[in-house]
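This document opens with one chain alone, in C-alpha cells, the form predicted on its own.
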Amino acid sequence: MIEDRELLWLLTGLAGTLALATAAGQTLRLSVGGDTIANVNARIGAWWVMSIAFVAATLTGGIGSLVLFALLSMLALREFVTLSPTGRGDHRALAWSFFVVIPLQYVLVGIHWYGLFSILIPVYGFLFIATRIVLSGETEGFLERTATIQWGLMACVYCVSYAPALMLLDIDGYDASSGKLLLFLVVVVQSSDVLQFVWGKLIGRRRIAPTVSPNKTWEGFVGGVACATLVGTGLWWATPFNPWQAAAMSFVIAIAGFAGGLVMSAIKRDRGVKDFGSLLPGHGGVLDRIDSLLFAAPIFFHLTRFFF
C-alpha cells in the first residue's frame, strides 16, 4: 500500500471523508440533537465498521476480498430467504445454496474460471434448484418457492460476486489486483446513494415511484447521479480509464445502482418490511447496504472486461 501512492490517496480520502462526517455529526448532536441526528450518527458509525472491514479485505488482495464478499453473500441470502415464502421441502435446496453454490461460485472467481462462474448460477443453479425442490414432493406454492431461492441466488450471490471479480481482471498497464477498481465502484455507487438522499431532502419534490420508495425523487436522482459522475471523473487517475471514460463508467454504474436499490425496495414493500435485517445499527441489514451494488457490479465488470 505504501508503494502504491494512488491506493494510499484513495484510502486517505475515504478516512478523511468519514472523519469529517463524524465531526459534523457530533457537532449537530450537541447543538441540535433529536432522533434524526442520532440516526445519522449511527449510520456514520456503521460506515466506519464497514469501511475498515472492506479496506482490510482489499489490502489482503484477491483472497481477502473473496472471503469478505462470500460472507456478505451468505448474510444477504439469509436475510432474503428469511423474509420469503419457503417450506420444509426447500431446506435441502437451501442447504445446497449456502454450502455448495456460494463457495463454488467464489472459488470459480478466485481461480479465474470466467466461463463457468458467469453461468454457474443463472444456468446450472437455476436448473438444479428447481429439480431439488420438486423432488421433495411439495407442489403447493412450488413456483413461488422455487423462484424465491433462484432470485435470491442471482441477487445475493451471482451479482455480488462480480465485485471481487474486478480484482482478477487482466488489464494492460493496470494492476487490478490492488483493489483500486473495486474501491472506485464502491465509492461511486455509495456516493450516488448518499447524494441522491441529500439532494432529495434539499430540493426533492416529484417522486419517482411513490408506492415503492417514497423518498426517491427526480430532483434527488438527477442531482445524486450527476454528483457521483463528477466524483468518479475526479478519480480517473486511480483507474485504467481516461477522464471521459471514467465519467461514462460512473454515470452507468450510478444509474445501475439506482435501479438495484429501487428493485430491492419493491421486494421489501412486497414483504411488508422496512429493512431486510437489523445487523447494522442505523443501516438495516447487509442487503440494505449492498442493494445498489447488485446491478452495478456485474454491469461495471462486463463493461470493463469488454472494452479494457
Contents of the next structure:
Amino acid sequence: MIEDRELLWLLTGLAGTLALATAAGQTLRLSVGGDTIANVNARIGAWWVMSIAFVAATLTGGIGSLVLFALLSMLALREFVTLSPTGRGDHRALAWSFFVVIPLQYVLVGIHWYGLFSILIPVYGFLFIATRIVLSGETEGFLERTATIQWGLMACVYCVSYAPALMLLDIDGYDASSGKLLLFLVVVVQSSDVLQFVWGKLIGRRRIAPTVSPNKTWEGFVGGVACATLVGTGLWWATPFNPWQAAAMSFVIAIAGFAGGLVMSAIKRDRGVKDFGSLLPGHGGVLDRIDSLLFAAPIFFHLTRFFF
Amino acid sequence: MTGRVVAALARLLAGGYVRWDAPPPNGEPRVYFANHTSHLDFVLLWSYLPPSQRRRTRPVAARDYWEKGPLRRYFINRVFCGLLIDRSGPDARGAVDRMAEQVAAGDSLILFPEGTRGTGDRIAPFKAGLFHLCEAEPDVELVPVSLENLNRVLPKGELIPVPMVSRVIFGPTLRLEDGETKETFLARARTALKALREDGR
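Next, give the form predicted together with the partner chain, keeping in mind that what was shown is the form predicted on its own.
The next block holds the full complex; its first chain is the one shown before.
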C-alpha cells in the first residue's frame, strides 16, 4: 500500500517507539504505580490515538491533512476563545472566524495559493475582525477583545496551517507531497516536548521560567532540545536535508517549540487555568498539545522554502 | 441514529468539562432542571445522558417557538421527543398535568424553571411549575444541572453558534420534602443549582 520506503520506515519507527513507551509505561504501573505514572500512561494512550489519526490523514495525501489540521484549528481556537474576554458584541466576528476564515485559509493552502494564504489572516483578517466587531457597537474593552481574537486566529489558524502547507512545497528531487516533511516536523516538535518533560522529571532542578511555568527546567530544556535535535538528525534520510542541515533544522524546531509552549503557558497562567481543555486524556486540550507546533511550523516552512 | 449524530455534534461544538455528582441514571424517572441561556441548553444536557436514557428523557419546550417551521418541528418531535407546552394562555396548569403524566408513565424530563432564557449573568427566580410537578409526583428525583458558557455558544437572538468549551455539572439529587412550602422549595432548588456554578451566582 505504501510504496515510499522512507515513509514506511518512519511509520515503523513511530509505531515501535509508541509500543516501547506503552511497554515501559505498563511495567512502571505494575512496579511503581502512582498518579504520575497513571498520567504518563494516559498520555501514551492519547499518543496512539493522535498518531493514528495523524498518519491516517497524512496517507490520504494533501486533502486528509488539510481537513485534519482545519479541524485542529477549530478545536484550538474554540479553546482559546473560551478563555478570552469576548462578549456579546464579538459573536458575529467569531462566527466568521470559525466558519469562513478557517475554511478559506485551508482552501488557499490546498490550492497552493501561497501569495494569499500567507497574508489572508495577518492582513485581511486583521482588518476584517476589527471592522466586524466595531459594527456591533460595543466599545467596552474594544481593543482587548479585538486583539485577542486576532491573536487567536494568528496562533490557532495561521500558524497551524503552515504544517499541512509543508506538503505543497516544491523541492528539487524530493517529493514533499508524501507527507514525510510534515511527519518530520511533527515528530521532532513532539519528541522535543516529550523529552523535555522526561529530562525535567528525571534531573530537572533549576527552573527556567518560574513565574510562567514552574515545571520547565534548564535541565529539561537542554536535555530535551539536544535529544530532539539528535532524533531529527537521525531522520535526515527522510528529508531533503543532509545530516548537518537536518540537525540545524531540528534545533530550530525544538527552540521554536519551546518558545510556543512558554507563550501559551503565560496565557494560561494569566487566565488562571492549568489546561486549555480536557479533550485529550493526560494532555489537557488540543491547544495544550499543539502549542509548540504553532511556533515551529511557520519557521520551519519558511526556512525550508527559502533554502531548499 | 440521528440522535447519536446530533449528540456527537453538540459535544463537538459545545462540549467540554462534564461532572456527575448525581448517581448515574438507573431508569427511574427523573427531572433534570437547569439554568437557561440558549436554545442549545437542552441539546447539550441531553447529549451527555447515556444513549439508552436519551429516548426516555423529554425536554419540556415552548410550543410557540418550536412549532414554527418544519425544521424545528422535526427536531423537537422526532429527534428529542420534546414535550411541547403553552407558555402563555390560561392553560399553564394543564402543562404541569402533562408533565406529571409523563413522569408517571416512567419518562424523565428536562426542565428550565426560570421559564425563559437569561443573559447568563444570574439565575432568575424559579417559576412555580417545578413545585406543582413535585406535588403531583412527590417521589420523583430532581437533578440540578448547571450549564455554563452556553450563552456564549448561542446567545439569545443569534442564529449561528460559535464553538466554545462549556461546563456541564449534574448536581446531587433532591426531592420535595414533606410539608415544604412553594417558596422554600423553589428557593432551595435554585440554591442547589447556584452552588454548582463556578461563580456561585
